[in-house]
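Next up: a single chain in structure tokens, the form predicted alone.
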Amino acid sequence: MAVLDVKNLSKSFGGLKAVSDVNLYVKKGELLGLIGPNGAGKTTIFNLLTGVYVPTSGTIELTGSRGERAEIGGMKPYLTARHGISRTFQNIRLFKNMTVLDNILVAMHQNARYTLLEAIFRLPRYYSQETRFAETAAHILALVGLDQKAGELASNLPYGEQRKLEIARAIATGANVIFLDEPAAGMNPSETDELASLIVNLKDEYDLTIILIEHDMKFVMGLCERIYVLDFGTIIAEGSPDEIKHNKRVIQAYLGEEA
């Protein structure tokens, strides 16, 4: 079943067509890669799928966990989050002056079901939900190996741990579709291997569908089940890692016509 079904998606900025008639689908539980040379339009597509940009044309249909369908093209980011979509960014965007734990708890509060008055007067429903949030946050931090740093400021974490915290925060929203924008950027090989294992473990733990952009081809080929290749705003190939590796059009896009 396609969780995400994208048809004829285009985005223009003035006279520049950054994305042109893109068609793609993402299956439930899939770990999908989106690759392409610099400037191919990968992050623009992520921004369209997560509500940061409004499409110029085309449709983005999301199928929810109970089979309900919603057209999310042009929907505000906070509304796409309520529909079960979350993301990380190419440039880390943590709440750096908040603790590691509070970064997780902030993400969870879109799912709070107590009223303002219940929060002000600390009524039972407030306490029960806050207790559940704290327990869930602690579990997520343990999974990403940050449980011992829950009280530290996010800004004090090493770079690789900030990446992990951003992924943990995306999961804490309760999303079932997660977009990871260059999660391995700036990491050394051992950190990259550790991240790949972490992503697989989180996917299995929370039954996630994951779409990622990445320039590290070893990382992508070893992790993703299926890959789309983008060049100049259009999809030029789709298939398994082995098929993509040997696709002449993909090789030309990365290495040039003569190669």
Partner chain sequence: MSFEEFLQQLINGVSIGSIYALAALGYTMVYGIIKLINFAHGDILMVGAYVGYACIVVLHMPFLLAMVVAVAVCGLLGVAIEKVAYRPLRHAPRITVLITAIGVSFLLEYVMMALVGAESKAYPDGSFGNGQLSVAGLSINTQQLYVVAVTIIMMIALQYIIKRTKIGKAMRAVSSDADAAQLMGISVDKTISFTFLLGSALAAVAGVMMGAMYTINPLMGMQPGLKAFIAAVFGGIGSIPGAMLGGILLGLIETLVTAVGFSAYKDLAAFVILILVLLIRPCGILGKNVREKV
The other form holds:
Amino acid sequence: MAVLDVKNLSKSFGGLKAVSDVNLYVKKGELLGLIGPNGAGKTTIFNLLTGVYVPTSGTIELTGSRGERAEIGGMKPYLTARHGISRTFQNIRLFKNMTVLDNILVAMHQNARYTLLEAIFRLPRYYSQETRFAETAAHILALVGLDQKAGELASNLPYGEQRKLEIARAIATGANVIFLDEPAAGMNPSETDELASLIVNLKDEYDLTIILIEHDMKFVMGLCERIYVLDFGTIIAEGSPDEIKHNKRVIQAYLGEEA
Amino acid sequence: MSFEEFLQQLINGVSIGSIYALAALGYTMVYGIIKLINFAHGDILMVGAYVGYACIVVLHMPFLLAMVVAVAVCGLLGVAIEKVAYRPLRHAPRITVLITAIGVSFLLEYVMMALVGAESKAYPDGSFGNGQLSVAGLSINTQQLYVVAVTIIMMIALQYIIKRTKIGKAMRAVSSDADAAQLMGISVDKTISFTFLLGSALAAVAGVMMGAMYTINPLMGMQPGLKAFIAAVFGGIGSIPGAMLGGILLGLIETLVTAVGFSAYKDLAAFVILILVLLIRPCGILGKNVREKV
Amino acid sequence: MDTKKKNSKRPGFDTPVEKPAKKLAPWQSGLIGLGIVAGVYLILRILISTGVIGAYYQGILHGIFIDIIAALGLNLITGITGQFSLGHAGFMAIGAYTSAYVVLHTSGSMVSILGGILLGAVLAGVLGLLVGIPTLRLKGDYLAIATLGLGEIIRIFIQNTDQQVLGGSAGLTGYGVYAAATSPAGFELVFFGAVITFVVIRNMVKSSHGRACIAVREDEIASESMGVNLTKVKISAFVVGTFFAGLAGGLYTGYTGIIQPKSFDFMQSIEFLMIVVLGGLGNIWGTLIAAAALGVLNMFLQSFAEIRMIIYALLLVIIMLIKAGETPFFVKLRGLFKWSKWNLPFVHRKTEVE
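I have the form predicted alone already, so could you send the form predicted in complex with its partner chain?
Let's see the whole complex now, leading with the same chain.
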């Protein structure tokens, strides 16, 4: 079953067509890779699917956990988040001056069922929700191995842990579709291996659908079940890692015309 | 309002608008290059007015020479302020630098007040020409003509510096991408210093002329400072022709509001324009829209 | 999948997660807070009643509490939510003029006084909502200028109203001195006004809504992608903040006995900003201390207006240059003057191992 169904998606900035006529689908529970040379439009597609950009044309259909369908193209990011979509950022965007725990709690804000007035007057619903939030947050932090650092400021974490916290934060929104924008960027091989198993474990634990952009080919090929290759804003290939490795157009795109 | 009166108001509007435009250029250049609303800019104008006053009254200099001295002093002051207060905060959040600028503004105002007292002073009569010219039934104050002429000369000079000189090219480069400019061998620090020098010098010119036309006091920079900023936003902040256009338009609107009998609401008009521009077209008349990269 | 098998011991996944350590129960910390408030109240009340705090010092005390109310509101908008407002005094004016108007046109009883103050706060909040919806779309310095403009518009507008209605530039007076030093209930009004403000802001900050506010300050794009409705968060912070500016205005009306448009100019907004910055942006305890410290400083410098402003200006610049951020100024200064920082490089020191 397709969780996301993207049809004829295009985005242009002024005269520049960053993404043109992209068709893709994401199956439920899939670990999908999106690769391509620099400037191919990968992050633009993420921004379109998460609501940061409004598509110039095309549709993005999301199928929710209960089978309900929604057109999310052009929807604001906080609304796509409410539909169960979340993401990490290529250039880490944590809430730097907040604690690790608070970073997670912010992501749960959309699930807060108490009003501002209930918070101000400290009514029972505030306490019951906050207790539940704290437990869920502790659980997520433990899964990514940051439970010992819950009280630290996010900016004080080492780079690798900041990446993990971003993933944990995305999960804390309660999303079932998660976009990871270069999760392994700047990591050494052992950290990358650790990250790969973490992603698989989290996917199983929370029953997630994961779409990731990555330049580390070993990482992508080892982790993803299916891969889309993007070049100059269009999809040039789709298939299993093995198929992609031997695809002529992909090799051409990466190595140039001669190859 | 008769046609003569209308023309008269038009001239008044253009002359006060010229002063706004001169000051607005400083805002727009500084904003264009380091994305800072230099709150202290209006107070540099005030310092310029006082330096000019001192030169004329104490040192008995001719008007033009006094203006040159004021330009030099204010140019250096602007460079010094940037070096001491803004440069250490170049990578800090913008709100931090903005608060600093407000602090610098107050510092200039009240240090000046402590030095020369709070009372208003006037330039000696006739120091900036004060004749009346009669043209086709209109009486034109020569001061107004001088203001417009000086402004036009300044603008042409500025356009030349920015479009034709090496340092002007560097300014444009730094304002479009400071990091890339640095990699191309442009000294970002020097370019920013030069921008402050230029902006402050223009403010001094405006200050001396304002001082000669009205009276001077340590808080005189606040209102024209705000107006000039509004003018810069109106025309499109970061755009030099925009600052000129915004200044003149604002001057005209204010004079017209006064002319139709709402002088008490003159200042209100400026702020209303500001808010309308910000809401309807935040990039101003001639500005460009930029968005944050994700 | 083989990655799973390789990693047979999965921390957190296979082992049970520890529950977070229990802190004080809500009723316990609530009781402690109540105790502190009651203690401070009793001490001040006794000092006032016995005349140890005379009318002059009581006036200064009232001023400090009013500043606390307004500055806490501004801290919510600017320090916590990161929306730079320079028009706070304008909203204070709404509260002040509303309460004065109500008292002038009613019996002047305690009910009408309280009603007037509350109505003023509500109107300020409503105006905050109306102007917040369009202006809060603006970012950073643009918002600062727009709010500055709004504050000035409110002031100029009041200044140009009919003398009979709002007093024009001469101001309003004769509405009865109800909260000033001489009035028996004056102290209670400002004191509990400040306590309520503090509790409301604190409770808001320490809730999901408050965390959303801080997240918006930290990174708008990231918070929006995490499901935070930017507009809603900014506007609710702005409305609550302007509500308290209005409340401060209503109390100020009684405090001075006369209100004039020029009391609510740009300078007044800067005074509040000064308190917020001095206490640490986003730090609500810092706001309390900074308001008190500035109140005392103002008392000593009352007859030296220029020197006061020079000190203010220097403080603003220095606080920013030492990048205090959320740390209150005095704490940061202590850190700067830590003796180890002043050790000369050639003095041999044992390096600590982390």
